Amino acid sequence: MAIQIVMDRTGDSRHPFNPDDVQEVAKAEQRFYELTKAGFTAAVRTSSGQTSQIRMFDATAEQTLFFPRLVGG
């Protein structure tokens, strides 16, 4: 089971999906592009435990973390 974790000012929301289910993958891919278009940064954890920013949807990623653009002022 893969999961997309969306961080925002209220905490986080989790969206699990089955990478073997075509409909669930399509919904996860749509969420990925909606969030990144809205300014969220997407990152995945690498095998060495580091995080790496991604710009294309990866259905094989175990966890994708989305965090909002920092706003200062």
Contents of the next structure:
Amino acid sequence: MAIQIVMDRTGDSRHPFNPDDVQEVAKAEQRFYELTKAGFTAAVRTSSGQTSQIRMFDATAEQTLFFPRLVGG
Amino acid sequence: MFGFRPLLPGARSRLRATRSLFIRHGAEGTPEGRSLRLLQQWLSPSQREQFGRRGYFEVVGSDSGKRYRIHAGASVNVCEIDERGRLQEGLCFMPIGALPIGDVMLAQKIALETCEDKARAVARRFTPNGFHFRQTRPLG
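The form predicted together with the partner chain is what I need now, so please give it after the form predicted alone.
In what comes next, the whole complex appears, and the chain from above leads the way.
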């Protein structure tokens, strides 16, 4: 199972999906673009433990993390 | 007389383990606890070790290669450091929304590691002093 993790005031909301299920992947892809269009940044972890930002949906990513737009404090 | 009975061998450690499980479960049930757990999962092994030992972790900026120290906190908690680890310019930026502390720190880490210039562009500058990064200061 792959998972999309969206940061929110409860900590996070989790949306698992089966990367082999076409319908679930389509739903996850839709969520990805809705969130990034709304200003969220999407990031994945590489096998070495490094993080990288992604701009295109990646169904093979085990975990995709979304955080809201940054502002100055 | 009072109904006290000696504990069976191993019972004390089981009690302790049960208690710590309750505490951990309780903490992880809160937004702060869940966000800190997520942060731990996304830190690199060296960052996790540093955070556990010192209460902060360091990241390398994706564009300049500069090093930054992210302290526990949700604002006024990021500072650029020089090659000797001395505090330089403080950066104050965070994701919008009232996110719990672990989420804020994780967003700051990812932003500096993947889009440093963007994070620096929105950040408010401050001159760091001892109070900003005291471990006992109120978080937030």
